[in-house]
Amino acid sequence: MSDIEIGFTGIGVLVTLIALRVPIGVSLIGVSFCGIWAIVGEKAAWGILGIVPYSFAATWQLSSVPMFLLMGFFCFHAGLTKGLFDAARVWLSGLPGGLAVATVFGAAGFAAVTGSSVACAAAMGRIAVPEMMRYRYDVSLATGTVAAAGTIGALIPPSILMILYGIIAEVPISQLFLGGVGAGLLTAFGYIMVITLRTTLNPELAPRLTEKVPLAAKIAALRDTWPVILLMGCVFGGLFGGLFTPTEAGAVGAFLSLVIAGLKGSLTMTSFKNALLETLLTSASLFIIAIGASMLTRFLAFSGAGDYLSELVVAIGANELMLLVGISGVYLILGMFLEPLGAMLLTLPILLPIIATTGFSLVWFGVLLTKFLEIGMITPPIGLNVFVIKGVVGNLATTTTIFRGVMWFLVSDLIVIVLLISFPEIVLYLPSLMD
């Protein structure tokens, strides 16, 4: 069997293992190790298994991942983001579907202090769903809105997916963060349009609130947003102002979130320990999968399968549009069965050499990729955000009901994808200002 045949056999075995629900980190490491053994021998395989985990995990930029996660968990457990939703609710409640619109605004704000879609959905689910149910909102609209709004968490910086993509693709993380702002805001606008249109055509989905909120109460609600505004201003002002790097920004954010929570007196010792524990567990799982993807890159390089696929695409002469359509199909299908990080790290070793032959901006592709992966968070049958919301609401809604509510937002997501492909400037304008 030739090296290329071993490479493609390894890819086939990997897909089979994942389909059998073998943990993706274990699948990546196991297949890569065996494939390298088959190509260059036992000693080289053990040597790479000993070197790659350290060389990857010891990357300085990667230290920003646990720091941004810690920042998000501190904010979540200390309740620093609740004021965002409360302020949006007070100011927007009079609009069609005002509480649902407030949920989208609240999710966008929460996304600015955490890079996790799941954390964003969980936090907003606990805050927003009971509020919408209290005002007799349709269950599918309420739960579907929160599940979809959670996906904004990986688009608006900081984004864990973008950090890992930037390290693997060797793209400036600060430029990815800026590019994600445009895509995140466009996504939020699309969701708001869906809510407004649906509730205008069918007012029974979201009864209008008739109570008048005094101006003094509205202004008072804005005061409770200071923790997140201060945190965002310090972290991203310093990051994009050149005071510190994306890696340092994570540490600054984690420290400031702890200080702000202490000033508010909202972080107990129990919640402090929970934030640390969740950060450790989440970071460990992310790193295992990322190490497996790094080993897969080595395996494909030894086998020549990645270069073979790139040369095949060039030889076929597929135009850029057809290539993007093919990549879109791959990620939309993978998103139905894999969690975002696994789907990204499984495919990047194969796709990056192909993208390099097209001349596409890697910043633009990274943001587009993140959007694809987040769509997978709300597509059946393995939409993680949907199951997170199901866990939050319990018997209030079935999984089918939540998926039914999400489908309207998937239409908006597909329109956003078309706009990002048709008008790359949506992503690239802000990063271009750094040049």
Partner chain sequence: MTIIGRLLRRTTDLTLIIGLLAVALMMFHITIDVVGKFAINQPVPATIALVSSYYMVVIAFLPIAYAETRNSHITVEVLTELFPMRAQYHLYSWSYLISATVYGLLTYRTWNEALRTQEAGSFIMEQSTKLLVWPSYYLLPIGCGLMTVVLVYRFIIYVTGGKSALGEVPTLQKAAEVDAAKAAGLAKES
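Residue numbers count along the first chain shown, from 1. No experiment lies behind these values; they were computed from the predicted model shown. For the two forms, the rigid core is made up of the largest set of C-alpha atoms that agree within 1.5 Å on superposition. What changes on going to the form predicted together with its partner chain:
Relative to the superposed core, W46 undergoes a C-alpha shift of no less than 2 Å between these two forms.
After superposition on the rigid core, the Cα atom of L239 is displaced by 2 Å or more between these two forms. When the rigid core is held fixed, the Cα atom of C34 travels 2 angstroms or more between these two forms.
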Given for the second form:
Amino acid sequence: MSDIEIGFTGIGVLVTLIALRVPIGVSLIGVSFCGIWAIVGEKAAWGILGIVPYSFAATWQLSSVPMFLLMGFFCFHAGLTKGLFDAARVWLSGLPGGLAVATVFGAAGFAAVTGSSVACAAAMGRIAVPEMMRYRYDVSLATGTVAAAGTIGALIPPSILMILYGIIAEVPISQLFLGGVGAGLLTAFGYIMVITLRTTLNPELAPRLTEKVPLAAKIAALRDTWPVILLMGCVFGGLFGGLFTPTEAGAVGAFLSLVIAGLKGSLTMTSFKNALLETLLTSASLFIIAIGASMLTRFLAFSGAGDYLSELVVAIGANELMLLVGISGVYLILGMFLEPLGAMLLTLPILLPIIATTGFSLVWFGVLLTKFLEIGMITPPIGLNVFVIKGVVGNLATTTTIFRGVMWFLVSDLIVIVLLISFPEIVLYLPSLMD
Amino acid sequence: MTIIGRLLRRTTDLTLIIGLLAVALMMFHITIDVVGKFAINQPVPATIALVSSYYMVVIAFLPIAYAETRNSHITVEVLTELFPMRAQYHLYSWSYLISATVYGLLTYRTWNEALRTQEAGSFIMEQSTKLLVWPSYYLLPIGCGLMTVVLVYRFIIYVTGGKSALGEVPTLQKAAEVDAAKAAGLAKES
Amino acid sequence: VTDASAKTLKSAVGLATSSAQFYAHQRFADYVKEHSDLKIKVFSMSLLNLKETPPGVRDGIADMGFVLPPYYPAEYAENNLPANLSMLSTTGRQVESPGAAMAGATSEYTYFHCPECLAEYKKQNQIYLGTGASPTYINLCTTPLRSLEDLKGKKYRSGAANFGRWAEHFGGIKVSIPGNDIYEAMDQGVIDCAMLSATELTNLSLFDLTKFVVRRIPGGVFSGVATINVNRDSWQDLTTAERKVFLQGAARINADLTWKYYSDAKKNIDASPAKGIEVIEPGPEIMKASGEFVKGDVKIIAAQFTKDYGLKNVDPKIAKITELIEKWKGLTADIADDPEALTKLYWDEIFSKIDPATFGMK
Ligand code: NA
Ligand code: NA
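Same protein, different form: I have the form predicted on its own, so give me the form predicted together with its partner chain.
All chains and molecules follow, beginning with the one already shown.
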């Protein structure tokens, strides 16, 4: 077998193992180990197994994931978010799927303080899912909404992916950030449309509230929103006031939520311990998958699969439209199996020079790429955002249930992609104001 | 058999407590560093080094086995949930063997890596502060090794049909319920 | 023979394709291809990141790679000593490209005056093929530094201990932030200045945020670099003729890396005024104080390498390195902007003196 054939065989084995319910982390690590052994040899396979787990976990930037998780768990267990959702409930009670819509709004706001979509999904998942379950929302709709809404976290700045793209492609990061705002808001709008359409067509998914809420009660409901608004205000203020970096924001946010819960008098020893426990279990089960995904990237790099697919695109890409169709195909396929960073590192060395020779703006391409990679976060079989939500909700939903809920949002995402390609101004308008 | 199960339970509980402490300490440590930096221009030395080389490594590897006893490891059931309950039960149990192999390989390799870093006396310098990091390399074989043992134990329980005392896969209970219902049905018919 | 000629070797660079490091590795691959039957594929980031490269080359994941000894101070203690003394290349006699001098001095020291250094690489299953170095470390700031008074109270991002001590010596605050966080830290005012080379204005997109480029201070270069360490087994699998091509390529890659890095930095500084960035030349008062700091700091470095790194005979080693830096300042003074002349110099003075038949073979 040639290297590239071993690469594709490996993907086949991976899909089979996952379908047979072998834990995802184990499947990824096992396939990568055997695949590298087959292509490069025994020494390199053992080498990857010895080096990658430690080097992946022992990083400063990754520390924001457990810390943002912890913040979400504190908010939930101390009841800080309940007031906000009660307010959202009475104010949005007229809307079909009001709580799910509120979740998308919440994610878009949270996106402005976090750079990663996993962190965004984690925090929102713990806050919003239980509230939606309390009002008897469909499990698949509730979990799918947070998994998808999390992807807004990497589109609206700050964004770790855009920073790395900016460094690799030598594009001003500030321009990418501004470009991401349009794509992020469009994505959020698309998700709200999906929720509205689905719950209008099938009201059982999100039982509408029949109670008529008087205005006085509506205003009274705003009173209990202070904990979250205070928390968000402090995190935003600290971030934009230069007190801490986005990586540090998770820990500070978790600490602040602890303090606010203390002020509110709603923190018990049990809820404190539960928040820590859920953070720990979710992080550990997520990291082992991410370590496996990182190993898979090396396996595919050895196999030349990234080069193969990229060159295929270039060969097919007779004109600019065909090139874009090809690129879309490659990222949708790679996104199914790889984590975003891996997919980006494997393909950019070949695709960037090609894009540069076309008339496309590299800022626009960077935002489009981020959007593609974020779609990969929610497509089966390896969808990190879906796994985060699975970790967060425990036995409430299977991964299949969450993936099923996500499917509807993928339809909206594809439309967003078409719009971003047809109307680059959606991305480029804000950056153009800067010049 | 249950004695081994109880021993494993104690050990995983211990790793859990260390993991919980790591999460809480990491939050306080980073917050104190941030406050120190802006309030008194005095950051906590080696914060980045400690967070990345210790807290993160503890969180990533020590609770793996505990997560297994709580069935927290993430799987995709899209195909298997169509199978009959008994078939799922057998399939899940055999997948312990695959997992045990992979974690066994990881244990062996990361143990060698830990020995090597200890021999080298690995440390990192953050500014002028020296932080020994080789001890943190041992967290990998400890976490993965405990996981391997738990998986092997679960497989043995499956083969021997003994009592586990370690928490079970949900399907095992469901399969047992189905069996019980069937047995009750058969009894009624006869 | 047929097997060897069909084989493609793997080279790992944990940086983007636009980096000087990738450029130099690609040129090395081209040179080897032209002069032998070997092929080299250069991987950018997807195979091994910077931190994974040293153990990755050790374990044969890549046949060669861009290795940074400062990531593993225990494993490469001896090799970190010259890297920590790089501020000596920007004090005393001023030269156009201190990186070119530091690269030559480090390579000569490692090969011919520090058997312990080569033993360390051997222990890591690697063959050392020389050092390339960055241009001068300067301050990229959002606030001006014109006087000693200005230096006080500012927050400096420092990537190494000596830069941190420099900041504190002048009454500033050192902040540790990893490379990828610098952009946001500067954007949000967590730091006032980043101590980096001018190349980072493009590499880390800091052109967006920088308002003032303050030249010459803190000084020093980044020379904790083993530009292209080769896996020992891969090296021994080469023929003597191929190893000779590698050594010739080594002279070239270290010259290429240092020159590309230097000229990119120069381009960025030249482009700064047009982008509304003020380039500040620090006055004699600051330069004198900075030079005095470096002299005093050498004693701290000596103590640290004796105590924390566990080195023996540190003082004579520092004396040798100091002597070599001055020697190489002279050798490279007029050829900073000529990569071909630099290649020839490194070959004549260093790599031609290494025997491809025996080096690294036992
Ligand atoms: Na964001
Ligand atoms: Na996916």
